[in-house]
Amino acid sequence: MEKAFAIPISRRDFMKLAGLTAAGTLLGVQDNVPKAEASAAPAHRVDFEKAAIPTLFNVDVCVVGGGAAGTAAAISAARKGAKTVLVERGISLGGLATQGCVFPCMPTFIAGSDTPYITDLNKRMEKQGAPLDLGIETNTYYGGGKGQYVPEYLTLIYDEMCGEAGVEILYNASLVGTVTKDGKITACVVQTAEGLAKIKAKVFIDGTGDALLARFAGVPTEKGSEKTGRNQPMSLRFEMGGIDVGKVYHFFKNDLNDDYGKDIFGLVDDALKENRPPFFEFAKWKKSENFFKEGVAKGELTEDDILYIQAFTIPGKPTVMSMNCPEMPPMSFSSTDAVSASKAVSFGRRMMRHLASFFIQNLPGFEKAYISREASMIGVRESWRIRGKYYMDVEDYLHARHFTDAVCRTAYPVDIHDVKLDLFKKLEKGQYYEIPYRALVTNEIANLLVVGRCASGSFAAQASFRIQPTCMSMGEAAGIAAAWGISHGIEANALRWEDIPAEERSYMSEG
């Protein structure tokens, strides 16, 4: 690391360097692609190569984005001996799991999907007193889906895991560009509290969720549905406290005669009898749908407000429920349009108040409830996706395809939160498909890996592989591959995952 960290460039000179007339276009957020097309224009890029910007880090591996995938990548690379820095624009790791209140962690629906990183994380959560096992006796809950990653536990554990592995975390830093040369990224440029800084590395891993690092480097990307051009809808989740969960449960079970959670009713009954906090969830589902429609009829809710409603109890918070809503209508807002996404936040916050008020006034058990937490990150399900060396399609899911270079497995269904575009069958019990290493690397940039929801795949394929456990396993594999490639002099996009010794890999296909 260089000792001096002065920023020898003024804002005026920076804007001249950018060749832009408006600062708002700097981050590449304009969206001029026809809505009927899934292909996306490159991010607006600035030529930083000759800019006098100080180097803050010079490392083996630089991971941008501290979400589920990025954090796993950084920790895994560091554990393999790579000097690693993890860049995060917020002040906590975990992304949507912590800042976005997205829990419980969705299941992969297939046994054997927990890679070593996930197993370690779960054990650490349990030691912290965060119960993971919800007690659901079913053969469908695997891959992190047995429980919930409670944010207040997860943020601390991620910091500890990074500290133990030797990962340098750079909080409050936003990516603004890259320096590329001869088909490789030589540095990324970040905005920090001190100003602009460069981070040099041998390998870069894009864990931004929006493929921002890849787009700045000129990697081809897609966005939205190939049929409609729309992105998956965004959510703005929140928590409510002061709830009598038992009273809520009895209302849905007995008064509304709802069967949404019938597989856990017995467990909830037992917990209430033993005065234990139960795991319980409710949703707008069949028999309870009219309850929420009555709210619309009375003018207390709008049709948008009840587009999607779901809520969960939270381990360790016996009077709190996490609201997996509101969900902003995809016809009105886009996650790949900066202005639209910003407006979605305000719109979602109003929806949040509508729902909270309706619950308090109409839902037994919510009489003394209040909003106890708002997500600090909007819930984006899908935005940009790269075009990598392998392009996953829905056929890979439907035919349960396996790969020799697979880095993980999943059977999570194609989960598109939109109007009914297509109906995709669920895999049979025991079936699963795999994510190939080639979907994490590109033809254009030799030293780049892309992990998480922006890996290479179609809109429908991404609707399956976007869940947290799968993203974690992708990140874990990328970190291992990055460190292995550096130590053996092999570029990330030339490396063959199957050539790494089995004992060094986090996952090996069963064929």
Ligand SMILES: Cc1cc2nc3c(=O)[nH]c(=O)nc-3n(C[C@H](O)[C@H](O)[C@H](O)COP(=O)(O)OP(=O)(O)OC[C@H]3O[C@@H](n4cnc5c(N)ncnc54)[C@H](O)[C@@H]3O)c2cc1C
Given for the second form:
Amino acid sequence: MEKAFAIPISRRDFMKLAGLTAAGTLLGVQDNVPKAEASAAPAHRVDFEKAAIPTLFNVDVCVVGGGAAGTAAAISAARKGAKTVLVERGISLGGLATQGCVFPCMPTFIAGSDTPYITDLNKRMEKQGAPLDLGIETNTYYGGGKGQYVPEYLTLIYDEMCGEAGVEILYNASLVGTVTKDGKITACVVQTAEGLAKIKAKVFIDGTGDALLARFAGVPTEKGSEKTGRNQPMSLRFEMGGIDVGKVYHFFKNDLNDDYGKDIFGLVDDALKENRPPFFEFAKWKKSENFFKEGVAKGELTEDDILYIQAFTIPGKPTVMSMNCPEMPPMSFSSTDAVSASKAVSFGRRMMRHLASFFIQNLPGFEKAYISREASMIGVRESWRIRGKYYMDVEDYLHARHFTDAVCRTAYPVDIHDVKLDLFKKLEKGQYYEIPYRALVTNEIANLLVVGRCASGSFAAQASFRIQPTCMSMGEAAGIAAAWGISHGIEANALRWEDIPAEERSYMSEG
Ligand SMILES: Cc1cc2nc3c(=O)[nH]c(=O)nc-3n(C[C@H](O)[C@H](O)[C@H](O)COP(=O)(O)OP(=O)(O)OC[C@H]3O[C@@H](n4cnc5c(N)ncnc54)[C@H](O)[C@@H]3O)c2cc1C
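Output block for the form predicted together with this ligand, input the form predicted on its own:
Let us now look at the entire complex, which starts with that chain.
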């Protein structure tokens, strides 16, 4: 779990930051704050309208990007009878959850957030052996989003769900442009094994995470924090196998006296006694901090390496832990700069090796461990976000706002991994905010929906709505709306979610 919602600023980072901003910024004073370029330039575009490019598909709905959000959108549209193509540049669906090794799925911290698609996915996952309920029901774990999506199960389940729904998946295909006419996208252009190809559709859904389809179509976007101008830091996640997880747990609990996971201590002890795989995490946090700092003092790790350290056991993989690290210093790398994001991969890979050998040499339980999996996609928490018909702001979170056209609910905190510039209170138990359908559509392009981490919202708002279950529910609603709009002759951005009959909607606000 991304439990630390903001990391403490190191002295070194403070000095760097002080050079960039006035100290008042750190204290939340708005004067002299160097306003980030909130609006991002559109993606570099080629005019494909008259280019002689063959048409590969002519469908009702074309979804680009098969992450948590895009996959949900494609499956939901197809289930409602729309002829649907899902374009994915990799060879697995799931995006960050599979290619990015992101595990576990965060809870929304509010009951009633599991939309029908999530319930279905959770059941399928449970059948494969991933327990839905990890038995953790404490103050911190109330509410929905309990599904645990083991990457290797998820890839197959997604293929099966698409197959059953009739989604045509086009793997190994990268979006390179769009053709737009009269405020609508008529086709998108993709790079395939055969070369460039057009996909024509009545409705397009952007699930790229980076709002690439929207940017090609000229939709206004923004990126990074309004205060620092920086994007959320990226991570290059990995998994290690061959771990004696019981030994690791006892080291953190008994030797380091770490209380980071104290809520689940009893459950872990029970699991170990009964020879069941335990679910727990370790992190660089309070009492264990010195353990990692000593690694820096010994020259085995760098300060960057220990910026953020976190690891989780994975149900179904008894000797494996999923590393939510290394995290690249946000001052040095940006997810919205192509060259920088590429350099971050090599930098992250070196950090990964430092961390792995430090764990093997110093962490009891890791004596026989090895890197068993490296992410094949850099972990981008935030890049470009659209400015849609509704712009989600942190005020929506803070005031727990509800909307008549809500497509889902969440109470997940504002989870910013960077220096402590933005700290927002957690919502009270039972409070939640909702995401309106209007945050998924744009003023500029009538037949476009944008889902997942690039939906319409501010930097801080996105830091809450970016978690997997919320991305899935947004995608699910977009798929339903796309199919319903087509069958009723209503453009996606003119459609009112609340006009879709209740029994056909995936979520309804309780007001
Ligand atoms: C390091 C890290 C840790 C996180 N930890 C957690 C966590 O513990 N729990 C949690 O719930 N969430 C976590 N998150 C957040 C969450 O994983 C993501 O926000 C969420 O999965 C985003 O889903 P998405 O579908 O919007 O985007 P993505 O998962 O990024 O999917 C986008 C998809 O689009 C495809 N694509 C992109 N460009 C193109 C193109 N040009 N052509 C074709 N396809 C394209 C990509 O290959 C990808 O499959 C974490 C994120 C990161 C980066």
